[in-house]
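Presented below, as structure tokens, is a lone chain in the form predicted on its own.
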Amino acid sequence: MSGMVIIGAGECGVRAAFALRMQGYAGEITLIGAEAALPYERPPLSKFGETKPICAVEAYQDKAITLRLGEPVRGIDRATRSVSLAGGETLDYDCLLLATGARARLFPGMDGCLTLRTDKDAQSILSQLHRDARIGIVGGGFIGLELAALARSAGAEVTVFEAAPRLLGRAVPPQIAQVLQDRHLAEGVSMMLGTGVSSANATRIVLADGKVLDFDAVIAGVGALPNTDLAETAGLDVQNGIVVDGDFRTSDPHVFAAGDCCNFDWRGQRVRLESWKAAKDQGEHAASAMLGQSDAYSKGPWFWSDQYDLGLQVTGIFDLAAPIRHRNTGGGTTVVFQIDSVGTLRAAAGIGPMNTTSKDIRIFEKLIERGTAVDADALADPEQNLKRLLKAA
């Protein structure tokens, strides 16, 4: 029996399955996951070291969503519109959604390092985080820094190695990165910035200058690669992710892709986002498109990170080579934003204790999604009420 088949039981795949039901689809929905565990949220793995199910198993039963967990997909036959499982079974589909996510990147010479993508990875890492354990972390991005905070909270000695001259060099403006760096230093994390790593394994890091450092555990947080093997083998267009159009349809009209694995157009630039919210939003949008509904995708990129008691939120995509404005919010918070060449808001970021900047960033997110011209000076002026500016836009 044909129906909707979703490969990938992460945030994107799960949200797409439920969105299909919410929008009235009454046919078969099959959600396939390579992991045997009930689908879980990944952000808490690096922030809190815990596993949180996306939905209870009863929710899938209530919506008649068939879960096929612990069953890797062997291949896709586009000619017959079918998916073959590793165990030999074949499933037909009317539409197929690839929500295959991403995997941890490991540069050559880093074999044996711990990485974080799954609940089992988190368990392996947590077992190493105890008082006085010496933990080396390669990479000063979100995952590396969140794990550094988690390790310090457990009492471990932590050293972060970053080849770039500053933390989060491709993700956030320097003003935001500096706040995080200062906090990590205050918590006792050693920061080795501008320090190349030539090789690493489970307990040893060799620096580019030949220096050898030993640890109780070494974690690599040097990015992620999209899981595109199935798409490539099936002959779909793949370029830094599975290439999709505005409806998250691939080069095959019956196959869609969304979440970490897809490459889509965001206001004239091709991007691939590794984001919980993007996975959720794109999964729901792809579900609509699979049912023949075609509304423009307008959700703005949004990221967050919790480190110690600091909450960081980013909306939009910064051009880090262009000027960045500051909104003086006070109260131990930092909010920055960027206007593009035609006067529309491009991106904003805020950091402070817990969720103190979340209301401001939510308004910035809405302004980005509306895509209308804004007054940069008014946004920078703390006396100007952001809600009124949003209504005026």
The other form holds:
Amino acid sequence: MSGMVIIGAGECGVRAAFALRMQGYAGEITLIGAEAALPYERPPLSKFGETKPICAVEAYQDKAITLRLGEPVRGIDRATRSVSLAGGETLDYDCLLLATGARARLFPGMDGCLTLRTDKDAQSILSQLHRDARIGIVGGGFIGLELAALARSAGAEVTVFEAAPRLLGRAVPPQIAQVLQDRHLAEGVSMMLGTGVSSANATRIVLADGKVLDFDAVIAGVGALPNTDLAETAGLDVQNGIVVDGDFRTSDPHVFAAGDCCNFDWRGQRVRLESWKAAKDQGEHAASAMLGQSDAYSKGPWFWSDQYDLGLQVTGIFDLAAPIRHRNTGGGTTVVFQIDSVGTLRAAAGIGPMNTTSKDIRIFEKLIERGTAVDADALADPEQNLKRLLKAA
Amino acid sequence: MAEWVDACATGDVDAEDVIRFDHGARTFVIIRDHEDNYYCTDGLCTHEDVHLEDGLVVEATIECPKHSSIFDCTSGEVETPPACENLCTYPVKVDGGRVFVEI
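Having seen the form predicted on its own, can you show the form predicted in complex with the partner chain?
What follows is the entire complex, opening with the chain shown before.
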């Protein structure tokens, strides 16, 4: 019997499964996950080291979603529209969604470092984070910094090594990265910026200048690679992720891809996002497209990070080479935004204690999604009520 | 036993906005929608216990400031995940420029 088959039981696959049902699909929905655990939220792993299920097992039963957990997929046969499981079983599909996510990257010479992707990874890392443990972290990105905060909170001695001259150089404006850097320094983290690592293992980091440093544990947070093996083997178009169109459809009309594993068009730019929100939004959008509904995808990219009591939110995609405006919100908060060449809002970011900037960022996100021209001076003026500006837009 | 409690003045909450209201050991939010209706719900999002006082109110919905779960203020129902559980709502009456909640 055919139906909808989803490979990958992370945020994207789970949301897609529920969205199919919510939109009235009455056929079989099968959600296949390589991990044995009930699908869980990944963001808390690097923040609290805890595993929280996306929803209870009864929720899947209520919606007649068949879970096949702990079952890696061996291959996809597009000619017969079927998926073969490692155990030998074959599942036919009408439409297939690849929500295979990404995996932690390690550079050559970095064997044996701890990495974070799964609940098991988090448990391995957490078991190392105790008082006075010497923890070396390679990479000053989100995973590295969230784990640095977690390790410091546990009383560990933490050193972060970042090859670039500043933290979070890929996605976050320098004004925001500086706030985080200052906070980590104030908390007692050693920040080694502009410091290349030539090799590392479970307990040792060798710097580019030859210096050898020993630790109780070494964690690498140096990026992720999309899980595209199944797609490539099946002959689908893959270029830094599984290439999809505006409906998250691959080069095969019966096969869709969404979440961290896909490469899609965001306002004329090919991007691959590694974010919880994009996984959820794209999974839901792909589900609609699998049912033949086709609205343009308009959700703004958005992600957050929690470090100590600081909450960071970023929406849109910054061009870090272009000018960035500041909205002087005060109160220990920093809010910045960027206007593109046609006068529409391109991106915004805010950081402050807990959720103090989230309302602003949510309004900026809505302005981005709306895509209409904005008054940059008004957005920069903290006296101007952002919600009123949103209503006027 | 539930009792009617004077929570705030009507003007303490801006239109389409929210404030926090603590009573005893419990925490709530008082929400005013775009048509000046008032609502009271539990203060913490059902997803990760994040306080909704920093949430964005749009018409009669409130969005959690952390992970964007959206709840219908009139019923407490989840409109958008990740929250799975509805918010508890409490009766509200407005009298003499004050907002009373039955909690």
